[in-house]
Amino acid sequence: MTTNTTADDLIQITQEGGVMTATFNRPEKKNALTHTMYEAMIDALEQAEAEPGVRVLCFRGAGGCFTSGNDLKDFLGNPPSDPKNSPVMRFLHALIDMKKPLAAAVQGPAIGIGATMLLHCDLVIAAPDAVFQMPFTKLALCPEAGSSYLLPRVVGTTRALSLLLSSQSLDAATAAQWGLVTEVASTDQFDAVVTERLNALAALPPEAVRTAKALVRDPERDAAHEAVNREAAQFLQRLMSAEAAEAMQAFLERRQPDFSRFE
């Protein structure tokens, strides 16, 4: 097995035969997402493609929890000079051109990127423990990553309206069921079932695999970035709205946000 850290170590990325790994490695704060650690998992895209070797990567988070989401401060704190080139948008589209097979192992929460990015991987096994939340009404944001596009074809869209309207959390045998899981594996099997699914996806003729993932992810592919790129207009005119302003500072003052004076 191979292994070495980017980023200061917050994205470990790791190879054991065909199976790369990319875990979020920021326990402490539940693995929230900055805009340097997603420039590092752009990285380690672009490598999965491009090395023969590399049959599937799969996305996982240390400390039993995948993300909770983007760090508020850190996307606060430095808001991106040119949007359509940011890091996240960036890592947004280069999910979706991914050719080869994506995979996540879910354990704990899998807060908003975390949850929406489960829709552009293709193979996603969850710990009964797993959380998924889609937060961006409470946080007076909208759906992004592809999701108002996505979930609605992934789990219906009655389900999905339910998810983005409400910010309501699914566990992880709700997810495997409306089929925004592949499958729920016991805690003590977790590591386990992981590995061999993984080693199972990345002995099969690697071509064949790519040729069954382009068959059923191409004909989505244009709607899909069309989808991040309508979304991520929107989401720029919600972050400067007052109606975020409040939702922000009650996240930081850890208070419940006050939404009665806006109609």
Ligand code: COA
Given for the second form:
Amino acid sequence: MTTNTTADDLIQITQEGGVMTATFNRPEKKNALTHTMYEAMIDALEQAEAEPGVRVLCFRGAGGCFTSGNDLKDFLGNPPSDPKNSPVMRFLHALIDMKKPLAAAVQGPAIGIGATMLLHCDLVIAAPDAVFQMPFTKLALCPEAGSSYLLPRVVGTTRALSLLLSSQSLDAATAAQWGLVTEVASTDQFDAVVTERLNALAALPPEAVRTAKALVRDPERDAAHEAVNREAAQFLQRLMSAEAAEAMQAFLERRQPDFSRFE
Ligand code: COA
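Okay, that is the form predicted on its own; can I get the form predicted in complex with the named molecule now?
Up next: the whole complex, starting with the chain shown before.
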């Protein structure tokens, strides 16, 4: 196994055979994603796509949590200013354009972009304790990562609306039933199942795998890019709103938000 670490080890890149793994490695903050981490993930996507020996790139999180989504302190203090070129936007467009298969091994919380990025993954294996949440309305934000377009296609419009409007959580079994997750693997077998599925995918003829992925993903590709851009325009406005400031400040201060003064 080869190991490369990136800035501050926040994204740890490992490779074993044809399987490259990018691990969110900020467990003390539940792997909340910062600009630096998005930059490192863009590098990982580019590296995986360019390196002929890599057959699949898998995302996972350290410390029993996938990721708690975008760092809320970053949202408050260092919001993405350029909707076209911010690290998160470049990451999302790179995810959509990835030709090789993408996978995710999800344990614990997968929140915000931690849940929506799964819509761009071709294989999602969840542990029984995985919890999926898109708490955009709760944070006074709006759907992102193309979720307003892709989620209804994956789970159906009614379920997509229930997730995106109510900010409710989804457990692993329901996520699998709804099609957001490929498979739930038991806790004690989780690593073994992930390794087995990824190695099996990596052993297949790579051009055939890329062709199958392209045939499924290409018809939605332009629409997914457009959805990401459409959402970003709204998202940046929401991020600057007093409602969002109250929601995020409340989380960081460990108190309930108070939206009663807003019309
Ligand atoms: N951004 C910044 N910091 C975060 C974070 C995030 N998205 N998620 C967690 N953290 C921080 C907490 O502030 C806390 O920091 P502290 O120890 O300095 O106080 C630390 O990570 C541990 O989080 P905590 O909430 O105590 O852990 P938990 O196990 O009780 O709950 C979560 C875990 C993931 C359910 C909870 O942290 C959470 O809901 N996070 C916010 C998710 C979110 O709204 N993401 C944005 C989506 S757009």
